[in-house]
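Just one chain is shown here, as structure tokens, and it is the form predicted alone.
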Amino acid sequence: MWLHKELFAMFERMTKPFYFSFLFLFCTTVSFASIDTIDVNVGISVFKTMPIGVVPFVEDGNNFASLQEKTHDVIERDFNLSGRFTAVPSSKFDLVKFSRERAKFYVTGRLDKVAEGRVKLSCYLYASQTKDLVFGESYVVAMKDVRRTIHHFVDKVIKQLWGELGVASTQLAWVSKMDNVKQVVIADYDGFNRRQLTFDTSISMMPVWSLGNADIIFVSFRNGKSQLFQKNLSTGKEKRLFPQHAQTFSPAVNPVTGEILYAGIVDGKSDLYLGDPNTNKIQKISYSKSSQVSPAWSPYASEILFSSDRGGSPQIYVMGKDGSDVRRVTFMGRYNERASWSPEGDRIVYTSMDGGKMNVYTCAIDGSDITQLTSNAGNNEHPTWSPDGMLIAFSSDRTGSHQIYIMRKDGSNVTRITNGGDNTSPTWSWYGKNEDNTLKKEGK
């Protein structure tokens, strides 16, 4: 079993439980496959979803064979993944079917070619009973942007019917094994339009999004030790962060200021530091004889979650943003780590070991109301919340190799968004800017 020698040396100096966690993370040998498929396992949800009809778009001739999927297939998946809707597909408008399924609204539209490589995409939301138009939008976009535009429209439908933002226009970053090397990739939230970001011959890992999604912060071993780097997604420019420390890892971006909380190793022990990525100025915020890793901010950056073995085994703790008022959160189980705060601020999601297997749990911030979301399906790790708090992405080896999955916050509707290769450590982007400035809207 191969392990990068510097990675081995780094975590060997840490406590044995944490070393096991990172050893498990990297010791995989499955090759990468470039084509993804979607695999859905619909569980029983405790949250009610809204049925909504989906009728195929009218297409102008056969000019759209280059599209990855039919427009209505993308919409149907977006609705089912949203955690808010249950899609009711129909080959045409069918009031009887929509009434039987209690779909009070339906979506349809039209796709027309207007110029070489450009199309007009018209999308409409109707009331099923009256066929009254609730709202509609038309866009002229490049063929390659049709899918992104559909995601944008679905988010508009969610805003219209739920009064809240959806996540169809967001993205995920994760770690994928390519040519036997861990690299960072980004993709649409549903796994499509994947793009490789790192091309090193050494390990890249632990990606997180900068505030505003302009950059990815990640860990690289290009210099023989774990070190934080920042890469701009538009220019491709990279820079090393916080060179004061020889070894840095576990970045977490402040949701208010954009500062980076991270773990730095000094004298064989990891502590938490707060750094400004623009100036590289840092300050230490945790003081303990034990190691602290995997920090995560609360939604308003007033408190910090982290993992520590100060009680004898890895557990999750919370403290103030200045390192004060440290409290233990998890007490059930001897191995709990990698916690993150829900956007609502009322719950955390984390990984716990059960009988030698890793599973995903949620609990209230005081450690009560523990809910197990995964079970009897391999190792399930690295949970990350969607920015609306409705979904959780995670990695699992339930099919043999590690793949990325999305589930609702109650553990239902588990959907695989990668297929083949080895994919771990997903992290969800923040809400981005309104896309109206990049999509030419023709009218309502």
Second form
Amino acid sequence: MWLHKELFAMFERMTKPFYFSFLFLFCTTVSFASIDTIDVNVGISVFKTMPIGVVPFVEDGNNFASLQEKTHDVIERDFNLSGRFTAVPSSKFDLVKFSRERAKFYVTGRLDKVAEGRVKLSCYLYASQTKDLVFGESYVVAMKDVRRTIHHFVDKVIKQLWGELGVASTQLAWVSKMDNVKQVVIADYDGFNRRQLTFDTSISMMPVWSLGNADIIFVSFRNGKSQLFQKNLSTGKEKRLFPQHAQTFSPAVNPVTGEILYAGIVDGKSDLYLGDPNTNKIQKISYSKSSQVSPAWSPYASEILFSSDRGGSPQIYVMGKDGSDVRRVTFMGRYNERASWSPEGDRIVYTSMDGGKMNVYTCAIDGSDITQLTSNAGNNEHPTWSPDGMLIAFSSDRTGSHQIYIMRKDGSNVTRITNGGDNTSPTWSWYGKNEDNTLKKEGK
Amino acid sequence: MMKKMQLVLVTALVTVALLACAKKDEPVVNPTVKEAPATTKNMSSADSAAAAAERERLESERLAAERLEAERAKVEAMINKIMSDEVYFDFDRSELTASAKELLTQVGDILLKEPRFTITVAGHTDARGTEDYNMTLGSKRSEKVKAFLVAYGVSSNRMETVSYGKENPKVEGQSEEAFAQNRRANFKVNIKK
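Output block for the form predicted in complex with the partner chain, input the form predicted alone:
Full complex below, order starting with the chain above.
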């Protein structure tokens, strides 16, 4: 009897957890099936930045009022935008402050006037504690090139301290409304030095950079329909791309070959095509009953991200570069669009719409680990990676008008880089040439 | 109903235009034409008289053609005004609503009656969503309109489709009313020259 009781209790102990674990298993399967319950992280900062001291440059007593901004202000802005540093500004070298803020290095320099409109710019990176010179360069440049030179120096500092290429010398292209017509503009990555590229009376939009940054490929409605054009930045020459299709848009430049993936409309359905801008030869990449749009390349051009409404609403898919092996990436929400692949290759950034509001999300390539980068601030859309993968530029109407913003890849440190007007659809340039030979170095 | 009456009016107008086309060789009264012989007469040669007559004939032909073109443009503008009604869609949808179909049958009637008309169907979306996806949505809408008209009996080579995506809103703003007004397909009528 006792044995029986004991056995029964044992049996009960054994089955109960089993029963519960079965229930648990069942629950998880259910929650997996109902895709609305996927966990989303919202704007958690996961990056540690490196504090770095910034000391104002010594000026030789001449008036440098024609500089738009103080040199150390440009450096400070570059550091804070870089996603790598937090600037620790100090009016002079201050070891106590630098130690407290853990700024193990600091930058400073001097400005000397060498001729009318020309200046010698000496920039130095020092170790705070020992005051050892880590790295220094001086340049003789025109006044108008001071800003560009500072960007160049900041990238050198990043290379020195991070062993990686920075993006301070890169550029952005975007769409800006001028007299109520959308035009393509380009500017330095921080929004300065802006130049208008198109001057049409019809819409120009969707600019992307050709490999090497020599041309902008964009969509123009000058012939009454959306059509891709290529404009050379130095000659200003334009040519129409892929006239085989009456309507073309959504260009994406292959990061290895420079070929262009685009969406072409045939019989009201858009499909993806791969075209060579030099020969205008095209080939069809996607075959589906539904529409395909918004292609993007993986960093080494082996795979292609795109959006398709084959499931009834736009979702993100990935496939091989020949159109094979299509997998769906996004499952949460009804509207996930315009994905682009991080330069490091581990994540994608995309725009998702929920309740009529658009926001920027990232996720792993398999669709897991979804992180919402923007929230409760108007519409946020059209994310584009910086070439080093540290930053994401996007457009937002959080202030009432569309403006361009830059944030770190974790959604922190959101900085607006345009003022006024209506600015949308930013795309980041590629890296420039490793060395900017146009900047004359002094000495060795 | 309104559309039907307008259609009758348009048909009458087009008939007038076509009639004008028919009476090509009737003399055209125009002061500049009258003056032309006076200047050529000074040359007082049989050759130049013939040349003057030829010039006069060409001139009057040109003027007639000009008048016809003006007439054509006028009718075209009027037709475009009558056809300014737009087909509206539901959010993220390209299916035709009942009222859209009602309007399209009237557009179809006009097109069937007047084979000289060709149309461009432009598809538009509201401001929500990405530029890229809205381009495909706009093209789906214009294609749905075209398909309906083809099924109605209008030859497909008389219709061209174009998508503007969200780039060409009729009403600016972020209200539901503005969105509803912008989710549309509209028509541009061209009369063959």
